[in-house]
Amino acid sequence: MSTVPLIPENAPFTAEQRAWLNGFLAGVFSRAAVSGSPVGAAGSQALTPLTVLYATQTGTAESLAKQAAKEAGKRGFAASVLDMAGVSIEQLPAHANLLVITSTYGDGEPPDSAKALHSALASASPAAQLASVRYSVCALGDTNYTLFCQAGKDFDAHLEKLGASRVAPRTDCDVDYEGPFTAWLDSALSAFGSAPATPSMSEGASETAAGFSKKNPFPAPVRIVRNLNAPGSAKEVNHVEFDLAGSGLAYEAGDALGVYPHNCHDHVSAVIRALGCDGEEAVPSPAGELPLRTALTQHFDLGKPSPALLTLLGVSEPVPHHVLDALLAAPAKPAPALFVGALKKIQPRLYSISSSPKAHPGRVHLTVGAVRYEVNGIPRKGVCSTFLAERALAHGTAGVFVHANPAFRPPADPSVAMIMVGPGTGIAPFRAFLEERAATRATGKNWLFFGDQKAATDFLYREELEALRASGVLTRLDVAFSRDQQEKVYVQNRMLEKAAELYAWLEAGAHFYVCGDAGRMARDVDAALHQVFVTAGGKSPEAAAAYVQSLKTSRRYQRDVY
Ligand SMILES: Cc1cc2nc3c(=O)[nH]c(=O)nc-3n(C[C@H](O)[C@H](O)[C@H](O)COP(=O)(O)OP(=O)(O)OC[C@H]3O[C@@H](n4cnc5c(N)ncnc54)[C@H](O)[C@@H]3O)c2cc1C
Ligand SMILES: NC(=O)c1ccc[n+]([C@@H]2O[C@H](COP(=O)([O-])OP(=O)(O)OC[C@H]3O[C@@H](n4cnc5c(N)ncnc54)[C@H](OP(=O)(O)O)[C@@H]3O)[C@@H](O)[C@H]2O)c1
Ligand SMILES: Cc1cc2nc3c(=O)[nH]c(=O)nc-3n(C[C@H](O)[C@H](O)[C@H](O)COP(=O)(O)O)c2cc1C
């Protein structure tokens, strides 16, 4: 492998700047090079530098970036991992070999920490500013969203517009991202001139010593499922506890737990009936040949039908809500093996962990809102939230794995204050944060904004929160019960009532956290935060926006929203 200059001759720097940057980068790369046994590491042969630049909201892109760097290290690169939050457009020319891994959030937007770089690239003039950069993009997304992988598409287009050379085509990954990601990484590293893939090239998230991972979930005993709402509530939120003993699974406050659900028996029976089968027919499944009933219960997604299924069934309009609707509308029923061949694999759901491992060793807690709604007068229910609510305890176990989210953590400095906004199930990670701060005797102040429909029935974890308040761990607790009075009162109303104090906490360095509903609540809380800087901080709307952006970039504003 040949040595390449870190800053190419044609990069837009003076000779002096180039020399300084080369020295600086050489230091950075040697410190940050991912451990392992890089190909060609022996002797004095220098490694090819490679930067894996990621943007994440809930940790997936970060974990894949670390995986990419590890693999690149084995294949002869001095690979470093960089969070987009800390990178400006001016720094990009220094990264001659660049892998970009980004998810998409909101309505086709980049993750919070990447917004600054995203808009800088979008508004940069299309002179060949990045001619020194060779790159490839891996976009993470979900085809259920209209603007599938939009942030990845944007970064790819912006880099090209600014003169960077795409060495391997972008890959857009759906929720089942492991295979496409591995294929992309192999093709991108090969395009950068690497040795062939190592036989052990990992396809998934890290495994525990006992071998449990997203691909091989731990069958965790379900110990407790307890409704947190009082009788008469319109909501159904369950506190769920799993036993992790013997799994080797470890988590931190801020991580999420992935749960593999089973489909509802009645729903599976209805699908089997619609197929004209009895459920005993042998069909192929991701776990090998299984009876149709078992395969449909455990391995296939019976939610939104795939395009392949609609084609197989000859059904198009009106768009069916569920696989069952499509089957019922089909002019002819396919053979069961063909039918399952056109289904998507069942996907795990993520839940923000609501316990600190320091407070509950060997256990993990979740706070799960049961999803129930009607379509055209027909009752429907969410697969995983109602599996946990109705059947998990009786079934005994559920397949789980830890989804690390290092971008969502209490402050590293225990004396730094936290402001947490978590209405409804958004309380989950903040219960974990508070348990963590109590267990570690952190001295930083803690302020929680919680809200739900009615104080009498929906004040989740009320006793615990009041005890934390009484003990002084929770410095302030502000609640907003939306349906206890004529006018709606939401957490952001409480924030605005306390704007001066909130501003003072932020000015003193507090971190600001939001968890829960992404569509309405998180957007309105964000607007309220801007308003706090205008009213209490005396800033212009533009200066307030810049302040909020700087909080995001410096990771003092962290969101876990869904
Ligand atoms: C990082 C992260 C953390 C999360 N943390 C939590 C948590 O702590 N607690 C929690 O409860 N959830 C949490 N969630 C959400 C959770 O992952 C699941 O999405 C949720 O439980 C629903 O899953 P389900 O299988 O029950 O529903 P699904 O079977 O997936 O059904 C949900 C789908 O049903 C449809 N739907 C829902 N309501 C309606 C309606 N009114 N009308 C028409 N269609 C509708 C929509 O298509 C929706 O996408 C989190 C999500 C993420 C990404
Ligand atoms: N992506 C998914 O698959 C998925 C799955 C489950 C839940 N979710 C989302 O997660 C959310 C969490 O559900 P949850 O039951 O825990 O709580 P929730 O529905 O968010 O309700 C909690 C409290 O927030 C209030 N609220 C409503 N709109 C608000 C706004 N714009 N700003 C601030 N507060 C607002 C509610 O008031 P009112 O009800 O009185 O208006 C209620 O008092 C749901 O809203 C849902 O959108 C998504
Ligand atoms: C609230 C929310 C909004 C999302 N919006 C989009 C979207 O607009 N387009 C898309 O392709 N994927 C969207 N996704 C899916 C994520 O991009 C996908 O789950 C990704 O793997 C998350 O990666 P991360 O953990 O690195 O942030 C969304 C996910 C959530 C929870």
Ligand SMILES: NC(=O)c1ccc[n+]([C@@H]2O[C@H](COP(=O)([O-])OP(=O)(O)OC[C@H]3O[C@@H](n4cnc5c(N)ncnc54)[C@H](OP(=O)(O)O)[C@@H]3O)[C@@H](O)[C@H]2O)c1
Contents of the next structure:
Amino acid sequence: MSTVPLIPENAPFTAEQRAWLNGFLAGVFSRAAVSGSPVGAAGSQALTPLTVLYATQTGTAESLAKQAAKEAGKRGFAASVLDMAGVSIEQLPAHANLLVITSTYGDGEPPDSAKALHSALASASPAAQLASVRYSVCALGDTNYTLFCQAGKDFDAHLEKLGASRVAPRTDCDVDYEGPFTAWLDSALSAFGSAPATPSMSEGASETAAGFSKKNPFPAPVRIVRNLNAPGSAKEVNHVEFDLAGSGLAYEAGDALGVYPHNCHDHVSAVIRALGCDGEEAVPSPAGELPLRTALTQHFDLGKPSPALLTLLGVSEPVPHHVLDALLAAPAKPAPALFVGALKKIQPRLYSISSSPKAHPGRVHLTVGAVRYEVNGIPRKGVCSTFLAERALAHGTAGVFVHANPAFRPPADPSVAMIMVGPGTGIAPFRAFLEERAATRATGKNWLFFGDQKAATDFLYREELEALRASGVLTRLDVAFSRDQQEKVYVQNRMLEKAAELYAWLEAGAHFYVCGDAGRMARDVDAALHQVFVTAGGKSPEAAAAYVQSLKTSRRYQRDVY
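Got the form predicted in complex with this ligand; could you also share the form predicted on its own?
For this one, just the chain is written down, with no partner chains and no other molecules.
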């Protein structure tokens, strides 16, 4: 009887990946023993090694990486999934066939887990030689941002610069990524030498859609929409509660909720008037043929116009900010069916969940700032934030799904301390973390930095936080209200004031979390954290940077930024 070869412990796989591969090989040899066909003999088909390397900020790239590995396994590959956080530039030559899936966040930045590898590739000279590597990149992004898919573009360029061979062109995916991702994966696997695609990929999609998901959102009853700001505030932040009873949806503290909004009635009416229509014209939509007004309200994005729409309307520079702007600038109006055919589908918005399922069984809470602004003197509204603020309660339900974010979780060990920095609506996941710790009677210390404009009007969840502090769940609460004194004070200033204690907590093993604006706040907090290690830890700037990177690599520094 032949012996099944095992993946050695020093192979470049995690214990979970090694166990899966050993099980897979055992199954192959078992089937071979039954059929009498030798495995590994001359002329047999060997599995092709393939590495799926991902970088994620909110979990989407990780989910797609696992999907890619599953499909690759069906097509003759021994696929392993690796997080960029654990891969160095020196290890890359060992991964001869490489799929890279990465998101972009903030101002064109790579996810936190990918920053070390991104920097190493950017600074390496061509002499580093990755000539043994064949690769393809799938970049995830959002065309509403100027530096669309920049992190993926960077990885693609860096790998090519260092001698790696691109086997299939990079694909840049917008928020509606499923179709482009599937096409890219099929192209890349074929380029690596797989068999032609089978129906398995579409079968997998239908399996996913069998329950409530992004493709099949749950019509969740909207139970509560409550303004958290006091009269006189310059802001409008709403506490929103949905009922998940009967949905089968489950979430954990740290996850996000996807919400499908409806467009503002006034905005839809303005678009219909600009088209010269009455809104009753039948048009195609993702839900089948519908009246134009219904289709525009529920199914199409009326924000930034797509290139296809600009071409259809004959509109060029300056690029309009909204679909309505493009219509008003168009020399001629298209037929309604042609018009909606050039629109993008409305996309869900992801919001950090602000509740623990242990504290609120069957419910899920959000903390949402209503976005209102002007463009050239014309009032504009954030699509989903004002849908929730103004119309969701009256409508009764909203389509929702759970977006898992395994990269943003409270410590698995309940005795480990947490330091949380969440100004404004960034408090959302930390309310969930604290509720989770209270519900599970976790013994770890908890320190929250919160900030906003004015204490009298913008101290979100003040009563809850003070009750948590009084009960001992919230060990420390440091606040910064920027408009309550002449000199503006922010959460990063409070961090520097408490540098010695922060350093002591981190040296004792505390986890550090940040949630909120990526463009400014998160950068300032990161800079303050570096400074804490310089001033309180006596480290050089280089040693402080290495310390911060070690926190990220060990998952003790986690960010949920947008």
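In this text, rigid core is short for the largest set of C-alphas that superpose within 1.5 Å between two forms. Computed from a prediction, not measured in an experiment: that's the story for all the values here. Positions refer to the first chain, counted from 1.
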Taking the rigid core as the superposition reference, indicate whether the CA of Gln57 shifts 2 angstroms or more between the two forms. no
Quick one: once the rigid core is lined up, does Arg494 have its C-alpha move by 2 Å or more between the two forms? no
So, superposing on the core, is the move of Ala432 at the CA at least 2 angstroms between the two forms? no
